[in-house]
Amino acid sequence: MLSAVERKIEQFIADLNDKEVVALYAKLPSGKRLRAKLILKIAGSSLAVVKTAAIVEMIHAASLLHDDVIDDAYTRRSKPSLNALYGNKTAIMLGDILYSKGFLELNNISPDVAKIVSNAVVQLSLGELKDVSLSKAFNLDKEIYLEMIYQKTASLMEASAGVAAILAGKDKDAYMIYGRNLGIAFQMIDDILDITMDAKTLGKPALHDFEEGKTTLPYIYLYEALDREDALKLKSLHGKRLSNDEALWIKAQMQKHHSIEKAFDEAKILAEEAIRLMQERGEDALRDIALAMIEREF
């Protein structure tokens, strides 16, 4: 079914009748297509479902293009990012084109579907802005962090599950809770992997988030556990290029104070709630998606 989504995206891009856009889009890695998988698992493979999945993946791709420019990221899934290859202006404009084409095609699905996805994109943009603002200082407020990752990551996952439920005639609210929990837990796991995995696996330097100025959940928990001197040291390292010794110190402190485990347990609680909701509805495939998400290495 995913192949049908890929073909539909290619058709949407071809409809633009612009060879440059077609060539640029071909440079983008397809990724996990988690949102499309979610939509297909909930709603099947009718034409409206495939179109919706394709639109959501185009919107997600647009958000990543903008994200890479904002973060000065020059790799994406171990390959050069589009902004690294062709510059920020080209990456931003391709993102705008994908957003615009996605919104245009949403009008052909249904008003309810269009409203939910459009609202998610508003939330996504607010989350991106919040992420930029938070990177200016060491953030100790867990609730602000959770709000940001809901907006930036989970809102589109939540919308994907919700619109799929609408298309399938299922209980929208329950599926949106599932999608929200899945999205928040997914981002928490991503933030953990940025600390625990090696650069080759990540496709970017380890601890890159912290160097960028991002204070993710493990760092918040670590700061709370450290004595005053070490807490000040951690804060002084925020948003700077880390030496090998500094990176090793952070990882050792994470291990000593079980900060990674604490953050992982929080992600696991959210995933388990999502799993229970789907088990009650006999959605074994959605349970498996949630399990695979929290047990992944990348």
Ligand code: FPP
The other form holds:
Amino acid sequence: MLSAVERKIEQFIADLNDKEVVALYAKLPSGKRLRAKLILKIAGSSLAVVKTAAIVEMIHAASLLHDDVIDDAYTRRSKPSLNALYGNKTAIMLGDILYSKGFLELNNISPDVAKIVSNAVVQLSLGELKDVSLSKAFNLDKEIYLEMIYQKTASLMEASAGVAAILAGKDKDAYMIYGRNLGIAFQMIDDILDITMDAKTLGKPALHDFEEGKTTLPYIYLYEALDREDALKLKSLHGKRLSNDEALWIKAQMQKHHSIEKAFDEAKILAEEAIRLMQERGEDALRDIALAMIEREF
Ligand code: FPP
Ligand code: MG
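For the form predicted in complex with the named molecule instead of the form predicted on its own, what are the coordinates?
Now the complete complex, all chains and molecules, led by this one.
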């Protein structure tokens, strides 16, 4: 019933009575709609559920519009980003419009749902700020990285699963743990793909995170495994445009020290807990979403 969510978003946007906004929204690729999928799989497709899924996807789309401005990203899902097409000002304002219309509609669901989603957006924003601040230095603290990705990515998935459980009268806590674990594992894998996939498949330049100053889990593990000289070399490459040779050196070192496997194993542990929680409840579709995330090669 994802199409019902798409139609609801279109309706919310049509309510705004602004042709420019309708045209700009049409330029956004819709993406995987993972958060909406979670909500529908947990709570079915009543009107309140479809509206909640639409609101969460509008907030998520808003956060990506802002994130692409913050990250100077010119592609999103293999297409030019909105900031690349129309500039930062337009991208920021479309983000603000989607975000505030989402919040307006959130008032019509329930105070509990509104509270959980609003809290997640606070976390999302704190996480994004942390991501920006961390990329100014060579962060080697794994706990700080984990907290940042929880806030930046997992908080909205955790909230999506939680509000869906509330709407469905299910056990909120278990579903929130599921969403949280799935979200953290998802971001860890997204960070791994930035290293392992080529630019064409990725739809954005490879090793972009490191060039942007982001030391994700595989870099933290690699640094820990390198001898002093190579560790210093890795540090010297942080936050700068990499030559082909430098990029190949990083990838070869990661292969040698199994940094990708180590990072993937962490994502796997979290996904496995999510799988177990859903298996116990007979939630096969939700279990399979977590399974699909880890059943892949890097
Ligand atoms: C993508 O991270 C970014 C996020 C998941 C969160 C962005 C959050 C904000 C900009 C703050 C909230 C703002 C509003 C309007 C709700 P990434 O850059 O690691 O991933 P990417 O590869 O998809 O760009
Ligand atoms: Mg980004």
